[in-house]
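Only one chain comes next, encoded as structure tokens, the form predicted alone.
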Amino acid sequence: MPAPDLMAAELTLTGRITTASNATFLGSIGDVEVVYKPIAGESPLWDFPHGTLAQREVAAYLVSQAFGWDIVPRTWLRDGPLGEGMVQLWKEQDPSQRAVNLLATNDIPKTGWKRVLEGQDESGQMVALVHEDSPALRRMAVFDTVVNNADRKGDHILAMTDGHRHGVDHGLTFHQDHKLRTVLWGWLGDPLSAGELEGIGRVNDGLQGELGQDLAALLTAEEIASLAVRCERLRLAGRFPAPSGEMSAVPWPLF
């Protein structure tokens, strides 16, 4: 069976997500599977301008392209039953896998494993958020550095069965004032590696071409140039940054 055309065959609903903070549904695109978020389900935030959501979720994609990291699945935007709205290709994460996660502190890893904070439970039980030590988290901390990620929670990662690791729910990104919320904190920091930083080379080169245009229909002037900034302050230090500012530097719930 030939693929179906993703910007213009129908999209049927098939479920809704409703743990989302905004409209999120399931559907599908032929026998495609797709995640699909309408602009007009989108509740207004006070730091994010409405309406933009979707735009930012099809720029990280794009974003994610010029990487070369594979982290954020085929997003586009187009018409769907309710008005236009982000498309995404559904990936299916291993359950058996979890890239984050709550231990009791007794029961963390010796190696493999990288600590972010440490709290108690409501029965008192040390407890620490922890995320894996693996190459595909590290790139995934390197592109939320980047687009400034202000969202990134334990359960937008999914955990693929081959080891890869793909990032969802980037509707918070690219604002231009510094906003980077993150559970993987454990490489603060520790030097890039010369991938990671031949990563955000493409990102840069890429912004001054055909990437920086792509972009000028979904971000804004000021946003295109603080995502230029960062890249080039992220190359110039070389490691992995540490929180700054007042805010919370991990979102909530963590999960």
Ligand SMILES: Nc1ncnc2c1ncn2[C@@H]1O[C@H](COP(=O)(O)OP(=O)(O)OP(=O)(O)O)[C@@H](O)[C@H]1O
The other form holds:
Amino acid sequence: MPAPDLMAAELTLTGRITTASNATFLGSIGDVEVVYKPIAGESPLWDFPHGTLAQREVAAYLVSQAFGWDIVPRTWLRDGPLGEGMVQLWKEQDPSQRAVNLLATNDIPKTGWKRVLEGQDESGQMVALVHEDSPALRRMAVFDTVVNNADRKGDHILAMTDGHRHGVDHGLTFHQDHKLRTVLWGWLGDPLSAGELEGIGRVNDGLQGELGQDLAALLTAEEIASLAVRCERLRLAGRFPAPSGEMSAVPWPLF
Ligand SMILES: Nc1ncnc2c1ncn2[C@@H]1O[C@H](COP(=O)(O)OP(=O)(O)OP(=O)(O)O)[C@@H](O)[C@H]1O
Ligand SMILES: [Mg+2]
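Please supply the corresponding structure for the form predicted in complex with this ligand (the preceding block corresponds to the form predicted alone).
Up next: the whole complex, starting with the chain shown before.
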């Protein structure tokens, strides 16, 4: 069977993700499974302009492509049964793997994990929010800093069988004000690797060319300017950032 035209071939709805706060559907284009979020189904938010989340998801994909780390599954804008929206390739997760977890502190493996928060559960047991200490998640934390992701929950990280990690749900990105809310704080203050710095450089360079032109159709000029400033600051600092400002540094709920 020839590959379907992902832009124009019919998009059929096959299900709905009921936990989602916005209207989020599963669909198929031929034999390709996708997520579909119609703009008409976006819930109003106090801090992001209404009807712009789908464009932010596509902008996040384009920045992910410029990084070259395959973080965001292919994402594009197109028409669907409920109107224009964002469509993203479905990536089946490996249910036996978790990149982020809430574990009893006694159960945390000695190596390979980073602790982000500790607290007590309902029964008084000490628990900690932990995430893997892996190159894939480090790159996602760099990506989140650059796109100013306000919603990196544990469930927005897809664990693939081969160890790769994809990030999804990037509607709350690219605000011109600092909004970084994430569960990936495990490397706070650590130096960025040469490869991570090179990725930031690719985004920065892209902003002068094709990436900048493509983003201009999706984000405001102020938002693109602050994206460039975040790249430059992160490159100069050469380290993973620490939480700053008055707002919560972690999303709620955490998953
Ligand atoms: N491209 C994808 N491939 C596989 N699973 C996905 C993909 N996109 C989303 N999911 C799964 O569906 C869940 C809900 O999707 P998403 O978070 O994008 O929707 P949402 O409308 O923002 O929902 P919520 O308000 O619950 O965060 C994700 O947590 C993830 O488990
Ligand atoms: Mg979500």
